[in-house]
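A single chain comes next, written as structure tokens; it is the form predicted on its own.
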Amino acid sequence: MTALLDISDLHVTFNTRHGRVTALDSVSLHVNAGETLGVVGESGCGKSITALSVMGLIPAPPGKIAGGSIKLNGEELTTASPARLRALRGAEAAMIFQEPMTSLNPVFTVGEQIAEAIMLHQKASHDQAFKQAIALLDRVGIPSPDTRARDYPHQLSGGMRQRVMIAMAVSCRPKLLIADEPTTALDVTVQAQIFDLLNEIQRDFGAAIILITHDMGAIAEMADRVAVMYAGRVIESARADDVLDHPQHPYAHGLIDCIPNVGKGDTSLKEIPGVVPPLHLLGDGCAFAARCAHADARCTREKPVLTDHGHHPVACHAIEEARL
């Protein structure tokens, strides 16, 4: 199957006060039409930078795509003109940002903001676009959509604003939908509703979804495949069930262990010691070595490569040497 989105050996750098740092290092991902790829990891692991790279939204300067390829439906995006990227955004690929209050314009009604994308990409009149916006608000479960379309973002609850973001993202039926932490700061019941809505949208529109999250529970709920990222690299990649049931990398183990197993009476909260290292302090070895109980001298001096060691691809010297 030809991938709808194919990211190959992607490198992204940023100029900082510490010099040039690498935010993405040899990232390779793909997602097929109609499937959900979960991209998981702590804050600072490179998940959102990967999404912004796909959307052509890396701020330049200070950021730069320094190498690699991003192909959407076979079209290379890293060399596309700004005008071509603007045409693709919304029409072919759309993104749901993690904080709708800062993503929605506070001085325009939500209906006008949805209608703007429809007018731009579908060449519809204002009245036609606004009617479609009301229909989309109804589709994403907002009550009294004709009234709510005339409300401003601050007049809506957090869950409603997130639904507005989803309505805006799917207004032109893009083939690829990127959801960047779409349930941040929402109540648990509202989170479940948002995930159900994304599943319905995918089923009805046939869109591929990239779900960016730090929540392994969300991965279990939504994803067909998962890529675990750490310090700007993909360190494990497989079908979601394989990673959840048989995690190989110590970091993936740690993420899953952080989920309390209430069903088995275990309500204790576990943590992964330490933090993701600052990008300018990354050395030549494995970025997880300082937090890993299985690290040895090789881990501190040699960067592991994502390789299939019999179960699924993982970047870990301890697995390669059968020390786990």
The other form holds:
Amino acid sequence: MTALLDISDLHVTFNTRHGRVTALDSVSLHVNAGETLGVVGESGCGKSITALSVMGLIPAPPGKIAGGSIKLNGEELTTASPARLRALRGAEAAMIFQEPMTSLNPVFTVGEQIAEAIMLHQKASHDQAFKQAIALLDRVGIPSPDTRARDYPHQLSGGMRQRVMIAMAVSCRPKLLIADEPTTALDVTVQAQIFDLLNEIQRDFGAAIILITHDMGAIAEMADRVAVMYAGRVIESARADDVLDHPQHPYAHGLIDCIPNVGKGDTSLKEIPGVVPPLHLLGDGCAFAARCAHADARCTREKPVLTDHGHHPVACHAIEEARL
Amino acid sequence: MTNQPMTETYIAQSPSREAWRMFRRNLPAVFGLGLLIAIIVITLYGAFLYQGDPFDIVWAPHEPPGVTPEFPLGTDYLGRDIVAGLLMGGGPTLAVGAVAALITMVIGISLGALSGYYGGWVDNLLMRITEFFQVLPALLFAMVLVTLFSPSLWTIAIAIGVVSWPQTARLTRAEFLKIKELEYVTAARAIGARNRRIIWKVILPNAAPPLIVSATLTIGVAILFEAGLSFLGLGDPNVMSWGLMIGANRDYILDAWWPVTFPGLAIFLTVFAVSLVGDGLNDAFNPKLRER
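Can I get the form predicted together with the partner chain as well, since the one above is the form predicted on its own?
Let us now look at the entire complex, which starts with that chain.
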């Protein structure tokens, strides 16, 4: 079985005032049809850049896909023409953004915006498209959708707006749905509803989902497989249960320890000391070395490679040397 | 906050309707709009009622106002009726203003939009062209254009448009630079919209408020511009306009004040009204002044 999306050895660089920095360093991922891949990591570790590369939306310049390949349904995207990419966007792969407050156009009604998205990819009259938009709003659980379709984004709550974004994203039945931190800007109670909705949508539409998040709880609830990213590299990749139950990389350990365990008597909030290093200061060694309790001389000298050391693929010298 | 009935909150508040609600609360703006409508109605209706040619010599020259009931505002240096001139000249004056503003907006918005959206060498090229037009003294440049292409209402309107678009282009460019970075533009791209659609249907509607204000104020400036050209003797000599009346009578200003004062007053009132409307629109579109 070939994967729906196959990213291999992807390099993305950005020209900054610190010179050229590598935002993605030989990232390899794949997503099978109908499954959910969780991509986790802290801010600035390359999750969103990965998503934007798939959509062909890396701001260029300053960004540039410097190497590697992205194959959607076997079709190479890195060399595809702008017109071809445009035809694929929305129809084959769609994206849900982090901020539902700002990702809808404020001067058009939400029904109008969904109808526009439909008309971009399907031969439909405006009336038909608008009817479909109302049906979609109904599908994503918006009450009295025919009135709501005539509302402007500012009249809807954050959760409602994210539902509208989801309706717009699935309007042309894409095979791949990229959700870039879809619940970060929402209330906790609404977050669960949105995850439920995404699960339902996935069941009904059979779409694969890439869920980008820094919330391990979301991963536990949604993902089939997980890729942990750090400083532009994939450092651990496995089935979600494996990563959650037996995290290998010290960073993945840290992320899981950060989930507060309510009711287990432990009231202190864990954290990973330090921050993700700025991309222009990355040296030759493991990017996590400075924050890692198990780092030794080799870790600061040599980049670990993603390899299977018995459990599942992980990029860590300490595990390779069985020091951990 | 008072409890509003449900039905009221359910009425869709389109941005334009919201702006109109704000505009109606602004007394000077409503006054300006009323004055402007009155001026338009009077000049259109008056010109329709007045049968005859405002260039006709109907009475003795320099008849002061209020002396002969037939000519309440007097006559000019050739004995032409000033009321007739005001009524018949209003339409062309307003038309030149409107057409010039339209040309300004079309050129300015097109170039500014392309420049701001695409950036890079397109931006560089278009902005250098814009700067070239900006450093030319506007009035002199317009005079050259009108002289080259023989004065008529059309050439005057085109000349005014050609010299005044750079400001609009810069304003449009600035708005586009700001809006194109917003997330809903990326979202539009992510569902497969092409550049043309993003420029005209996503960014431009969001950039509209300052552009509408600028367009309104441009009408006022264009009317003044037309008056200035006419005053310098570059107006269309075959069509009566307020500027032409001032221009024709300016040599006799010390002997007779009324042939220049009344058209001057008409221009003043019109530009004043347009400015009030423009300021009102500016406030109406400004979300910071909007109390909820």
